[in-house]
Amino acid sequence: MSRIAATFARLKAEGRVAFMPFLTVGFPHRESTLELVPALEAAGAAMFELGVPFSDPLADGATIQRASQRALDNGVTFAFCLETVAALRSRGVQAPLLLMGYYNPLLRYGIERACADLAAAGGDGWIIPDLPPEEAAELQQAATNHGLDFIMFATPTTPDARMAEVARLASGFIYCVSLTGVTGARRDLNPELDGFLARVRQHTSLPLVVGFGISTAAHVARVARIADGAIVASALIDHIERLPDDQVVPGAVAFVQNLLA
């Protein structure tokens, strides 16, 4: 059983949702991720989506775009992200660690090499938002060969036939995009979210994790009633961006604790 599957099984037995923060590797400072992840794990985070900074983050809104650019300015590279995963494991982090990034840097690094190095670092899988199922076979196979999960996306506009193909390729969980549009905190969640998730469940027995737009404790509580996991990204990054340097870790911890209260 993968670390991701084991985590979902444990949380289901405990009656809890898998809370997954998104953190851009190297934001706000180059080594910040090494401090933030252990602290947020202790605060209740069950898994982590670690963003690989990229110059053209087409699925991301302004908040994560800024974080990505700041990380690039801090000298963060694809290789550094892999090193960060290894460093987090050496510091005792037990939660699943997934790298979220765009396909170009991974392709340039080398698909087989990237999967081997992520597995060796102690990572758990890939989230690649710009890789369509029609072009995903090579990475999916390499990930499987190295014991990594391969996360695929479903959106409210995904047709049923394509959703079935997504479910066939995916492992770990299905990333259910709660809305049409880019990432970013929202006041309200999609009122049709329940129906969307019900449609996804017709195609898979994998856990369903909801992301995009989740920004409040009420959002997390609602998702917990209808899905297996909740990703908070822009709201957390935006909060961290406003914190003074000496308050980044305690401020992020307090934010996550409030979301889980």
Contents of the next structure:
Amino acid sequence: MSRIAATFARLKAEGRVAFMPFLTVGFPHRESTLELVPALEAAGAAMFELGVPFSDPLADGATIQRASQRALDNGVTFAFCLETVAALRSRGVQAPLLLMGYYNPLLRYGIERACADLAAAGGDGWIIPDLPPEEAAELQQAATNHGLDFIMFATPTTPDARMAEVARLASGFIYCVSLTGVTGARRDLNPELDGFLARVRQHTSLPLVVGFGISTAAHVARVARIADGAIVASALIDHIERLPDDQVVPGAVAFVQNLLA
Amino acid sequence: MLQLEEKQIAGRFGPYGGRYIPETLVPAVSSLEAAYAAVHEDPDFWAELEHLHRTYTGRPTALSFARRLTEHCGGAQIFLKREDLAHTGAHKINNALGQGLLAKRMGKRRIIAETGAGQHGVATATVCALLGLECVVYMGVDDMARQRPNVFRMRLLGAEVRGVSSGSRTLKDAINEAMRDWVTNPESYYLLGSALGPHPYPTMVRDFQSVIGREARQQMLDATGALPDVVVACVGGGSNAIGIFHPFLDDAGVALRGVEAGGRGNLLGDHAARFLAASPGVLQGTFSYVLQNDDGQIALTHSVSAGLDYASVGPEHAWLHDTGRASYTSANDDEALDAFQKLAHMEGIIPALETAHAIAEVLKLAPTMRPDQRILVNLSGRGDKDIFTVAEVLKDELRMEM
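I've shown you the form predicted on its own. Could you give me the structure of the form predicted in complex with the partner chain?
First the chain shown before, then all remaining chains and molecules of the complex.
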């Protein structure tokens, strides 16, 4: 059983859902991720989506664009992201670690090499927002060969027939995009989220993890009632961005504790 | 039922092209593909477009023999395909009008566009005014500064121009922002301005721009009784070039020559010569040649012309390059500025700075050819929009002349 599947099985037995913070690797400082991930795991995070920075993140709103640029300014590369995963494992992090990034840096690094190296580093899968299933066959095959999950998306605009096909090809979990838009903190969740998740659920028994716009403890609590996991990205990055340098780790921990309260 | 395996080959030019987009956009792009496939087979659609081109765009555009430029070069005869005479002053109207009619047929009310030099933005704003559609144009703030006249024109035409200050603040960033708008508003129509982006755009834009090459091919036959030996066009995203090249693809005796922006030097970041320094990669929905660093981050680019200042190139050009059917070279900023002035002085035509890159290549090529040979160059746009930029660069020289 993959680490992702095992984690969902364990959480289910405990009656909990997976809380999954998003952190841009090397943000706000080059080494920050090495401290943030263990601290947030201790605070209750069950899995991590680690962002590989890209110069042109076209599915991301202003917050993650800024974090991505700052990480690039900090000298973060694709290889550094893989090294970060390996370093987190050597520091005892148990939670599944997924790398989220745009396709070009991965393609440049090499599909086979990227999968081999992520697996060797102790990573668990890929989330690639500009790689729909039609273009993903090669990466998905390589990921499978190395025991990694290639995470697929369902969105409110995905028609039922396509959702069935996505569900057939998916592994790990389905990343359910809560809204029609780019990433970014929002005041309110999509009022049609329940119906959307019910529609996805018709097509799959895989865990459903909701992302985009989840910003408050109330949002997390609501998602927890209807899904198997919740991703908090921009709201966390926004918060970290405002913290003084010496408060990054305790400030992020307090923010996550508040979200899970 | 969806056949993902089969769909993988749609919209490919050899290995290039494809559809690398967020899942949210897949249904919107698929319905665009279906709508375009439907009008492609609909003679009424093409008749309506042809009628508007004749009565509104001013097509067919003229073919001019550049007598003084030919004499100056002392070699091949030079012919100019006058897209600068099309309404709004560039070839961009060909695509904007075609896609505008398609959007109208799809029942769309709101149009999103990006623009580099502003020519596509002006063409889109014009078509939206003509067809009664809402228009939002994204433009890098650096491009807004250097193409001020076009910003004003778009606003006069009723478009909302939104400045983009992320990244390099040029065309690439305007496309990112337009795609973010589209992800947020997938019911809007994204009127992409070049032969770039996810399938079906590279094919559709090429089809709408091929009117240039079809007309020019016949005009060359009518005027000279023969096809040209070489066809030259500047290549940013590559829509004017693919438009004039495409109808000549089967004419084995006609060489095709694309001219990229050589900028101010050969270092990454100082130019936009993709075929000089780029490697295959994925940017903004398509697999093509991309200027990037060793880590796959997209490089900054530089060109005196905003319309050529882009890190990737249309996927069909990548394929034409690899197969050798077309060849690609570059002209730097200084060569383009020199060609800009020569065409103005010798032919009474002020070309767009983008177009001036193609003229610069003609100035190099023509003297190496025989007087019985012919060069056809796509005069893709006029240069009124560039006079402030050129005045800035040339101010010392102009002062000396005064």
